[in-house]
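To begin, one chain is listed below as structure tokens, in the form predicted alone.
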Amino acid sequence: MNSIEVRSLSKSFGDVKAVDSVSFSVKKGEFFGLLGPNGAGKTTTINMLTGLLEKDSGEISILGKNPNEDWEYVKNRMNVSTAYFPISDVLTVRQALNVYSRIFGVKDYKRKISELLVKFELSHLQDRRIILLSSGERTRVAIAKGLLNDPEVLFLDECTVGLDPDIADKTRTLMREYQKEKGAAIFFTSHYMFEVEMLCGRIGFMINGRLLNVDTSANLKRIIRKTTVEMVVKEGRAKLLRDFLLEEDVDVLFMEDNRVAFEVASSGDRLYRLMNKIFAQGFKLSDLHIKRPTLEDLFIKLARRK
């Protein structure tokens, strides 16, 4: 069963085409990421599919429910947390958590605000007032503010934005724990590469509006089809090197004193049988770095196609 089903869906502010056409679905218990540069749509999808934004056309399910028919079986079925949305500066952490839980109906509300304030390390600070707290410690309390009434659906929007790197740690196994143990579809943004390919099964990349890949990591990043080669040669054969690997018709990216780097196809078995040549040849190392495709590198890509 998929939690989210999304079909053709559009939004336009004045003639800026935000989201164009976009269909995806999210299956339940799936992570989902979604991954583009900033004006992608990726904001302006979630607004929709949160029903903070009315869209132009398309169709939307969620819980195999439309929102426009079936507002209040959704709303309290999933949830959202965001950096970019802020809570009341005006209410104190527990204040605003108490807020939010009567938004969502939770039951039990006073253990389950204490359970979160304990799970994020937010406690001692539960009785200060939001605008007294540091970007992190607000992220925090919108995540927080997200888990209160065991959403099936959540949408979490660069929620990791402002963390230091234990409590991103610590937000990222809760959000695994969360998934495994509710059977949740999340649906995540983020523009660390590493968190993406790390939480999410399947990836999708939007640029101008548009979806263009949906896969796995390990399927998209087959789409860069180079890996690249740095070498420090010894001897001070470095031109000789360089002469070589032009004859063996390989990319040479630059030649500095001894340094060499060049690209190879990434398939196949090419730069296994080329480092054996280059050892034949006599040529001896100093170092030697490979650098394999990664999300970023297709995120580069992407992002700059025309």
Second form
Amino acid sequence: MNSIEVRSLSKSFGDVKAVDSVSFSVKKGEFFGLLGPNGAGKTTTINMLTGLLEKDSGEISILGKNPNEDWEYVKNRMNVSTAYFPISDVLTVRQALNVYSRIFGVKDYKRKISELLVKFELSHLQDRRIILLSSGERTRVAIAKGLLNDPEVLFLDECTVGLDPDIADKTRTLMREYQKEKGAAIFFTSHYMFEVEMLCGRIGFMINGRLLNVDTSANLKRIIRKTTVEMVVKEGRAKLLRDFLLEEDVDVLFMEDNRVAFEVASSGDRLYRLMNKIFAQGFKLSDLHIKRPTLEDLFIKLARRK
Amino acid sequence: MKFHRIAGLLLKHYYTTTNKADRLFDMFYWPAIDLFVWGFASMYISKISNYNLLSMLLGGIILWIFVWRGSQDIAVYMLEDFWSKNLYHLFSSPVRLSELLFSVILFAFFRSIVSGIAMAVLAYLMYSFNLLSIPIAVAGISVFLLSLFGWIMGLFVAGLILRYGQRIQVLGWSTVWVVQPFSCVFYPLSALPLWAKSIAVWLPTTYVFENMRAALAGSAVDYSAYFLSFLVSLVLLGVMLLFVYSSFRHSKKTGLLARGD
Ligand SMILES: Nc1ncnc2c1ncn2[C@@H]1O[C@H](COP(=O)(O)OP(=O)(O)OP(=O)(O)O)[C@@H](O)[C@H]1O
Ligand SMILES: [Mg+2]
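Output block for the form predicted together with the partner chain, input the form predicted alone:
Next comes the full complex, and the chain you just saw is listed first.
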């Protein structure tokens, strides 16, 4: 059974088609990432899934149920975190978590809260009002709140924004552990490509309200067909290398001093055959840099194509 | 409606109250100021003339608290969730609008009781005014009807806030004062000019205060007026609930609920 199933979901604000006939599904226990430029419709999609925003059309099923009908079943088993909403600023950290654990009907909530406070290194801040916390500390409170009810479906909308590298890394580890332990489906958005790549099994690209490609990051990167290679050769040999490459029908990007950069297809063994030929010609390298396509390259390529 | 969710919401209102001086201030400070000003003023008037206004004014001030708190607290505790960006978390959780409304109404009622008792004690200490000189049935019915009207006003403002967001927040603590002059809190209906009277006769609050003055003066209380006020209030309550729910649905469509501003 899919934990989240969305079919032809659409939402417009006036003339803006924020989400345009989007369909996808997230399996139980899957870490699903949604990428896309600012204003692509990621948050709008999440808001419709969490019941904060009414859809114009389309179908949503969460944990096999229609969230409008079985709202209590669904909402007790899901949760959401974001760096942009600090829960409740006049309350202290523990008070806020107290309130939400009652709302979710968490059993043994005192132990649960203490556990989360330790996990997110908030124990020493528990009696401080949320308004007085630093933005990264607030974000940790929001994530702790997101885990209070051990959700089977967890939405994380840019939840790592503003965390320092150490805490961000710990948070990612906690998220992954949580997903493995509980078999939870996690729906994740972020503008940090490396963490999306690291955490997410499948990634969807959203642009202008449309969901373009949904695939693993390895497959997605194949959309960028080129690998960039930069070579540094002995004095005076750069021009010869360039000429050789041009003969071989390679796209040379630039030549500068004794440095030559070119592009080859990522798929197949084109790159290795070419390297062998270069060595066979007697070129000696003093430096080599191979840049494989990254998710970021793909992001930029897709975003600019719009 | 689930008890544990209402308990969670009440806990939130309680924490908000104890953590924020504003919320304690409006329970004690403002009504106490009213008591001071009008108490001393009417003591002075009775000294230079034969008119004894004291019990009428103090009774009015204390009973008005129930309209005031009911109306303002519903709006302000709703606004607190806007200010603290809490709506996002509340309405992505299993909390229902009915549970939120029920919890703010209950909490507002609790606050008005605390505030009302504190002011009754203060009035007794300062001016030897005994609120219990009003017959207990009249006092009870008054508190109930005035609270009910307060909730009606509060729901009206809550509906506006849910529809238009915090930019109209000033209505949260000002709306109730629009109806005060027409509610005949401190003077009889007969004291109003014709145009104002034609508004006042439609307000359930008018009859509650008219009866309060009758009871204080030892004359007969008109119970049928209470009954009519109650019927009018029920109709208004129904209308306001419909309004709040339609605003809520509206803000789910426009995205106001998700943005919370
Ligand atoms: N409540 C609203 N009213 C009007 N327009 C809105 C509303 N919410 C979102 N939009 C518009 O819908 C589009 C999608 O916004 P959304 O917040 O979903 O983008 P996003 O992908 O989350 O972007 P970001 O990466 O910046 O968070 C944007 O053009 C935005 O301006
Ligand atoms: Mg967003």
